[in-house]
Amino acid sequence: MTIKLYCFGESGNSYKAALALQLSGLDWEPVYVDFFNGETRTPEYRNAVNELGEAPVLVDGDFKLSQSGAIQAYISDKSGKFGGTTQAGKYEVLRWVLWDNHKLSSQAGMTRFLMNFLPEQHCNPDVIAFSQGRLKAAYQVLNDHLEGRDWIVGDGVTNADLSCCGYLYYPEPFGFDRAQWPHIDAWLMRLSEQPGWKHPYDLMPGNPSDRA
C-alpha cells in the first residue's frame, strides 16, 4: 500500500519526512497541503487530517501520524533504515533530532518565514536579529560536530542528518551561508549525492513561484 504524506514544498519539516521516505525506498506519494491559502486552519483539515493543524502528516492505511520526528521514527521501523545501528546509536540519533527540533529547525523555520513569506510591515527586525543570533550558535555546534565526520551519527545517513538538513537546502535567505560553515557544506553535499535525493521543491508540490 502506498504511503501518503500530506506536505508542501516550502515546509522544511515536511521535507524531513519526505526525504526520509524518498531515501528509504518505501512506496509513497505526496498529497499537497495548500498552507498559504489556509488549508491547515480549516475545520475539514483538522477533522480529517490533523487536529493539530500542521503538516506533515503520514497516512499508511489506517495509521496516521504527524510531527516530522515521529514520522521519521516510523519510517525507520518500517524500512529498517536511518534509526541507528546500535542501542547507543539509536539514542544518539534521537538526541540530535530533538536538538534540531529545538535549536535549529525551530529558529530557521521561523526566521525564514518572517523574512520571506510575511508582508514587510509584519516583520520585526529585532526578532529576526535575535533568531539569527541563536541560529549562528546552532550552526557552530553542528559545524564543529561534523569536523572529521561524514555523518552526524555513525557511518551512514540517519534521522539525525535528515532532521538537521530540513531547512538548509532552501534558497530563501534566513541567515545561513553554506560557505561560512565548511563542514556543514561538505555534509550537505554528501547528503545530496545519496541515490534518490531531491531538493525540497523537486520532491514535494508547492513552490513560492506558484504564488508569484
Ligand SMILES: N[C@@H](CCC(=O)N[C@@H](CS)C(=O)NCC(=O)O)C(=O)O
The other form holds:
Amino acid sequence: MTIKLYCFGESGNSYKAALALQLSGLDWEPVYVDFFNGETRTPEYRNAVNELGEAPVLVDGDFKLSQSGAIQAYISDKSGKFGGTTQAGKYEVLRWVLWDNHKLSSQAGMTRFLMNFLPEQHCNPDVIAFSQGRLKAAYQVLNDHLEGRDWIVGDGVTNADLSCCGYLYYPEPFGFDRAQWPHIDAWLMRLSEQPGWKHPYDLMPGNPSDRA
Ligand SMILES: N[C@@H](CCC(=O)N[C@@H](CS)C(=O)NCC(=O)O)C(=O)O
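Switching conditions: you have the form predicted on its own, so give me the form predicted together with this ligand.
Below is the whole assembly, all chains and molecules, this chain first.
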C-alpha cells in the first residue's frame, strides 16, 4: 500500500520525512496541506489528520503518525535504512535528531517564516536578531562536528543528516550562508548527490510562487 505524507513544499519539517521516504525507496505519495490558507488550524484537520495541528503526518494504511523524528524512525524500522547500524549508533542518531528539532530546525523554520512569509508589519527585528544569534551557535556546532566526517553519524546517511538538513536547502534568506560554513556546505553537497535526492520544492507540492 502506498504511504501518504501530508506535507507542503515550504515545510522543512515535512522535507525531513519526505526525503527519508524518497531515499528509502518505499512507495509513497504526498498529500498537499494548504498551510498558508490555514488548513492546519481547522477543526477538520485537527480531528481527522493531526490533533497537534502540524505537518508532516504519515499515513500507512490504518497507521497514522506525526512529528518528523518519529516518522523518520518509522521509515527506518520499515526500510532498514537511516536508523544507525549499531545500538550506540541508533542512540547517536536519536541524539542528533533531538538536537536538530530543538536547536536548529525550530529556530531556522521560525526565522525563515518571520523573514519571508509573514507580513512585514508583524516582523520584530529584535526577535529575528535573537533567533539568528541562536542559529549561528547551532551552525557552529554542526560545522565543527562535520569537520573530517562525511556524515553526522557513522559512515552513511542517517536520520541525523535527514533531520539537520531540513531547512538548509531553501533559497529564502534567513541568515544562513553556506559559504560561511565549509563543512556544512560540503555535507549538503554530498547529501544532494545521493541517488533519488530532490530539492524540497521538487519533492513536495507547494511553492512560494503559488502565492505570487
Ligand atoms: N516538531 C515538529 C514540528 C512540525 C511543525 O512545526 N510543522 C509546521 C510546518 S513546518 C506546522 O505545521 N505548523 C503549523 C502551525 O504552527 O500552525 C516536526 O518535526 O514534525
